Structure formats: C-alpha cells, structure tokens
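Let's start with one chain on its own, the form predicted alone, as structure tokens.
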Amino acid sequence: MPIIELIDVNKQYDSDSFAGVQDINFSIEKGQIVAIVGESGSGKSTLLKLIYGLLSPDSGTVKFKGNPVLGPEEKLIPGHDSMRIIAQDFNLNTYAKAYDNIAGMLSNTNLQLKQEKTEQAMEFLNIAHLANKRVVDLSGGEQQRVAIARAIITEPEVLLMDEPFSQVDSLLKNKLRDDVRRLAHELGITIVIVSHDPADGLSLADEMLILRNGRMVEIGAPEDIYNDPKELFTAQLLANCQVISATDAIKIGLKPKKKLVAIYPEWVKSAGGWSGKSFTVVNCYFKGFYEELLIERNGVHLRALNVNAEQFRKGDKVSVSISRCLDFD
C-alpha cells in the first residue's frame, strides 16, 4: 500500500477559475523523495496543502496509508499528525534561539529526553554550533536547517517542503539537497518537495511530477522524463531545449517525423569527419569549464556545448553532429 495516494483530486478557488488542480492521480511509496515541479501558479503549493490536509479537495480523495486525510472542516487543528510541512517562510520564532525553536516542538514531560532529541536533530543537520544563536542572526541556509530539525524532531513519517531551496544561494543548495537525501535514506522519512527549479527534482528525487496549469503533465523517474519526455512542455521546462519547425530541421540535415523538433544543447557537439554539418559560430558564451556556442546554418540557429573553452571565435566554421532530437506534434 502506498503511503500517500491521490485519486481524481480536484480543487478550484472561487476567486480564480484558473487556479487550483484538476484530475490529479498519483501515489507515493514509503521512503521516496518526490519532487513536484512546475512554473509559478501551476498548482504546486495547492497540491502540497491538499496532501497535508490544510485544504480539502472539491472532489476526489487524498489518502494516507489507505485512510482519507481529514481537511480543515473535519479537524480542529488542520494538518495530518504523521506529517510535517515546511513553508517558504520557515515559520520560525526569529528572535528566539535556534535550540529553543527546535526543542519547543516537544513537551516538558521528560526534560532529559527533550534535550537528547534536540541535540540529536541538530547534530544530524550539522547545526549544533548554532544552538545559542538567534534565528534572526542566521543565514538563509542555516534557518532552513533549523526549520528541518524542528520538523523532524517529532519523528514524522512524511515531510512536505514548499520551495525549500529558494532562499539559499547555489553553493548551499547542494549541501541542503544532501541533507534532504539523508533524511529519506537514513531516517526513512518520505519527502515531498515542490519547486519551480527543475534542478531540485533532477538531482534529488526518486520520482518527478510535472504540473502545468493545475494538471499533471507526466510523472516518472527524473532520468526517464528528462531523456524521453512525453510532452514538449516537459522538455522545455527541464532542459531549456530549442524548438524548431520540421522545415527548419530539414535545413540542418535532420529527418523530422512530426511538426516540431526539440534539441537539447548537449546533443549538439563539435565533431570532425564526414558526418558533421558545417555551421557558422554566431557567438560564444563563457560558462566556466565549458562554453555555449550559438551557431547557424541555412538561417537556423542552434545552441551547442563545447567543453574546450576558447576553441572557437565568432565567424568560425565548425563541424557539428547532432546526436539525437525529440519529435512532437
């Protein structure tokens, strides 16, 4: 039995006929990390609130271990007892110490146990040295760790995270992703993340769910839906791919099967030999250990990745091979 299951779930807001979610069906297994990814306003946060019980569906059912999740109309304090949710603002007492924010989730019936569990949670997230600092004096990444420790100290079975990496810089994101991965693998917590950044799901999740305008576009393992998306929207969201018409695809030597062709930049590479097609370098964009080339052939522009930085200059001719492409109607 899946730990979480959504069956024909619909939720629409009266104030906006386009907001909410429609016809949502999926399940989550215990211990999985699931990322719900989509553009702003696609219904990600609504879906998270439905899972937690902060909202009730207009129709359909949300289940936890086979039992319906009670909504705010049926529960005095909304939210499922076996789940914890971390909101975008972290919901911390900013002028209290980090230790007190975390310990405050436990009762005072056993003070020694309360201290032990608080210290264990802080050690697990590498924030023991921040115990006596006020939350207001912590960085965004440190506050995020305090919020996670506060959530897991009560030993929930499911942790729901709304845009968990939106307030941290790129250097801290990888460290926080590692923390989230450890929560699932070492503590057995099922984790559901909503994010507008596809990298969060691609690098972290066991399964990704793509939302668009409140509807589920597709769901699957990150590798599968990245390499073989069913919808053009998914390819554009995950890979920032280029989309050209079948007519333009023919101009650069491709043999399209449908009306549109999507090409990922990493599929376009400089290559010698008879199989390559000659393109003109329009511009070069330095990216650190690689560069991105804007190239042109017969009026069709493509982006290509080149790991040998500074190899080409504007106006150079470059032989290019396109390893694959995706066809869409």
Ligand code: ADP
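Between two forms, the rigid core is defined as the largest C-alpha subset superposing within 1.5 Å. Residue numbers count along the first chain shown, from 1. Given the structure is predicted, the values throughout are model-derived calculations rather than measurements. What changes on going to the form predicted together with adenosine-5'-diphosphate (ADP):
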Given for the second form:
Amino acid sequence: MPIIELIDVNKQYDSDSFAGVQDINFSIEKGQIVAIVGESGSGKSTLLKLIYGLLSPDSGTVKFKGNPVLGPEEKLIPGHDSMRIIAQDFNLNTYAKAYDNIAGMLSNTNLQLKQEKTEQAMEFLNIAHLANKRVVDLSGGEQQRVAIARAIITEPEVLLMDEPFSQVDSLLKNKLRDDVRRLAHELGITIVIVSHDPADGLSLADEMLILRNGRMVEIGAPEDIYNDPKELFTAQLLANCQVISATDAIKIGLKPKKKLVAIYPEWVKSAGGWSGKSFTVVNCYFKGFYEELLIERNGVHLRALNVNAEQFRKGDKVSVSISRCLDFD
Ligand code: ADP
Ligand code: MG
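Would you mind generating the form predicted together with adenosine-5'-diphosphate (ADP) now that we have the form predicted alone?
Zooming out: every chain and molecule, the one shown earlier first.
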C-alpha cells in the first residue's frame, strides 16, 4: 500500500478563477523522495497543504496509509500527526537558541531523553556546534538545518518541504540535498519537496511530478521524464531546450515526424571531421569547462555545447552532430 495517495483531488480557491489544483492523481511509496516541480503559482504549495491536511480538497481524497487525511475543519490542531511540514520561512523562533527551537518540539516528561534526542538530531544534521547560537545569527543554510532537525526530532513518517533550498547558495544546495537524501535512505522518512528549480527534482527525487497551472503534466523517474518527456512543456522546464518548426528542422538536415522539434543543448555537439553538418558560429559564450555556441545553418539558429579543448570564434565554421531530437505536435 502506498504511504500517501491522492485520488481525483480538486481544490479551487474561488469559484471564478482557476487558482488551485485540479484532477490530481498520484501515490507515494514509503521512503521515496518525491519532488513536485512547477513554476511559481502552479499550485505546489497548495498540493503540499492538501497532503498535510492544512487544506481540505473540494472533491477527491487524500489518504495516508489508506485512511483519509483530516482537514482543518475536522482536527483541533491542523496537520497530520505522522507528518511534518517545513514552510518556506522555516517558522523558527529566531530569537531563541537553535537548541531550544529543536528541543521545544518534545515534552518535558523525560528530560534526559529530550536532551539525547535533541543532540542526536543536531548531530545528524551537523549542527551540534550551533546549539547555543540564536537562530537570527545563523546563515540561511544553517537555519534550514535547524528547521529540518526540529521537524525530524518527533520522528515523523512523512516530511513535507516547501522550497527547501530557495534561501541557500548553489554550493550549499548540494550539501543540503545530501542531507535530505540521508533522511530518506538512513531514517526511512518519506519526503515530498516542492521547488520551482527543476535541478532540485532532477538530482534528488526518486519520482518527479511536473505541475502546470494546477494540473499534473506528468510524473515519473527524473531520468525518464527528462530524456523522454511526454509534453513539450516538460522538455522546456527541465532541459532549457530549443524548439524549432518542422520546416526549420528540415533545413538543418533533420527528419521531423511532427510539427515541432525540441533539441536539448547537450544533444548538439561540435564534431570533428566530416561526420556532422556544417554550421557557422554566430556567438560564443564562455561557461568555464565548456563553451556554449550559438550556431546557424540555412537561417536556422541552434545552441550547441563544446566540451573540447578547441575553442571557437565568431564566424568559424563548425561541424556539428545532433544526436537526438524530440517530436511534438
Ligand atoms: P506555488 O506554490 O506553486 O507558487 P500556490 O499553491 O501557492 O502556488 O498557488 C497556486 C495558485 O493559487 C496561485 O494562483 C495563487 O495565487 C492561488 N492561491 C494560493 N493561495 C490562495 C489563497 N489562500 N486564496 C486564493 N488564492 C490562492
Ligand atoms: Mg509555493
């Protein structure tokens, strides 16, 4: 049995507009990391609140281990007891010490156990050295860790995280992603994160759900929906792909099957020798270990990645191989 199940879930904030989520159907297995990815306003936070029980669906059912999740009208303290949610603003007491923010989640009936568990949670997240600092004096990434420690100390079965990495820089993001992975793999916590950044889902999730205007576009393993997206929208969101018409595709030597062709930048490579098609370099962008080239052939522009040592300049001729493309209507 899945740990969480959403069946035909609809939630509309007001009857005239389409703000909310519609026709949501998916399930989550225990111990999985699921990422809900979509643009701002696509309904990600709404979905998270529906799972937790902070909102009730207008129709449809949210289930936890086969039982309906109670909505805020049905429960004195809203939110499912076996789940914890970490809101975007972390919801910490910023003028209290990190230690007290975490320990405060436990009752005082067993003070020794309380101290042990708090120390354990802090060690798991490598924040033991921050115990006596006030939250307000911590960095965004450290606050994030305090918020996670505070959430897991009560041993929830499900952890819901709303935009968990939005306040940290990219180097730290990788560390935090590792922490989240450990929560699932070492502690067996089922994790649902929502993010507007597809990279979070791609590198972290077992399953990724793409949301657009409140509707599910598709769901699947990150590799699968990245490499074989059902919808053009997914390809654009995940891969920053370029889209050209079938007519233009023919002009650069492709054989399109439908009206539109989507090409990921990494599928267009500069190739030595005569194997590829000849393009002209219109512009070069230095990206560190690779170059991004804007190239042109018969009036059609493409972006290509050059990972070779050889560098190009404007006006150079470049032989290009296009390893794949996707056809869409
Ligand atoms: P996301 O988290 O993906 O940015 P949300 O779930 O917060 O999106 O919001 C989805 C849509 O619902 C947006 O158009 C938003 O303006 C609207 N919305 C969110 N909360 C409310 C609310 N309490 N009342 C009315 N509309 C809301
Ligand atoms: Mg949101």
